[in-house]
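This document starts with one chain, in the form predicted alone, laid out as structure tokens.
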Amino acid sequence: MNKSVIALVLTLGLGSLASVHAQQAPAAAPAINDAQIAHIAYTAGAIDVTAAKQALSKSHNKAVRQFAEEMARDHAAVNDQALALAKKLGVTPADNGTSQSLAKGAAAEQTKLAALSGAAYDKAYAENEVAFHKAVLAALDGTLIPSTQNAELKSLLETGSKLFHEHEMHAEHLAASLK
């Protein structure tokens, strides 16, 4: 996602969650429930798997392909864990405006990336991955994890946050190498 799309998504979706959450009294129920949080986290992972699959179909750059393979593998594994946990807890992830905004923004970015090829695609993909991971981390660390009520879901999100931090650093190194 380019920076303007990420800013829009954060403003309309994830950013508004933080704002609503911050306005609540400490004893109030969270602005977002665990079923919605699970859906947002799953959606973010699915978006990165889709982006990675596109990169694998378009890029011939060895480093980009290795990164995309890592993204597809890691995010699919975390999403599998999330689905298993949801099943165990008897929770059905609930679609919501934030998930929809993320998916809509990602689809638009995938369309833009699809029009590129070669080095231009590789650079744009890597920069998108940096921006996407930063946006998701801001949401995870600033809103989703603090709003999560279930300890097991919170632990999975914290693990996901660590993974996203590692991916962000890897994406930054990749993007820097492609300039």
Contents of the next structure:
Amino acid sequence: MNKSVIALVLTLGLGSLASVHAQQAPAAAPAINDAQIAHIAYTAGAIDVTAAKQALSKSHNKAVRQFAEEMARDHAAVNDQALALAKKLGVTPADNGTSQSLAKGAAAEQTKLAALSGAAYDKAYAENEVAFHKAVLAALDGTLIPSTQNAELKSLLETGSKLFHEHEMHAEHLAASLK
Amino acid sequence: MFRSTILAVGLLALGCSLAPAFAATPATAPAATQAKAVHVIVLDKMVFGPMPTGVRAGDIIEWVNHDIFEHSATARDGSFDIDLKPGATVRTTAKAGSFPFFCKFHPGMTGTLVAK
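Having looked at the form predicted alone, could you now put up the form predicted in complex with the partner chain?
Below, the chain from earlier opens the complete complex, with every other chain and molecule after it.
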């Protein structure tokens, strides 16, 4: 249910990019450029920081709050680094269809979560975090990292992939503990 | 008066004879502290770097967090729990034994510190 929204948006958004990429000759330029990739990665991080802030304003569960604090802290750190790198490289992150789909899907999810409270909210937040991190991880490893040209951006995204993997495991433990 | 003069001369003589011995002390002091080796463990990009080898109980372990994230080095047996904010350097003293540890924020990050 809720998890399918963001997962679907990501799959569709990046799936269409992947298919564009697949239609091109192997030597051709990637379907997405580094400025767009940086924007997508930044948007994904910002979405999770916003979700974490909502969790911190709504949840009274200690484990949920600790998880949310970790999400806010880690994703803010990656995004600060991404902005600093973009500035250093003279790249302006470029808005694109995938970023817009991500933002739209996340806004809808946040509205849904806002209507919940107590244990129902905690459970829905944790389950959505599992789905969100899984979907972004698939996009990072399957499309974004292989398409990235700049070595420093690629390295940052690879660190981001490890981070998303850790967060996904943490979210799964959290979701399991709330059942 | 006479007695105090003798005492003063005596003290001066003692001072002179002892001075070379004191002066020699700093030269030998580093030899005593050399046994306390410092071993550095660097954290970066969501990974604990290579574990030091040849660590002896009493040596210094220097944990250096070069990552952009906050981490911890938390022993599974509870013997240490070190908070490592981005850019932090924390020193601890090694105890004899084998200590598997992990980052409590990112449990996939693991290592084992061995000291004899």
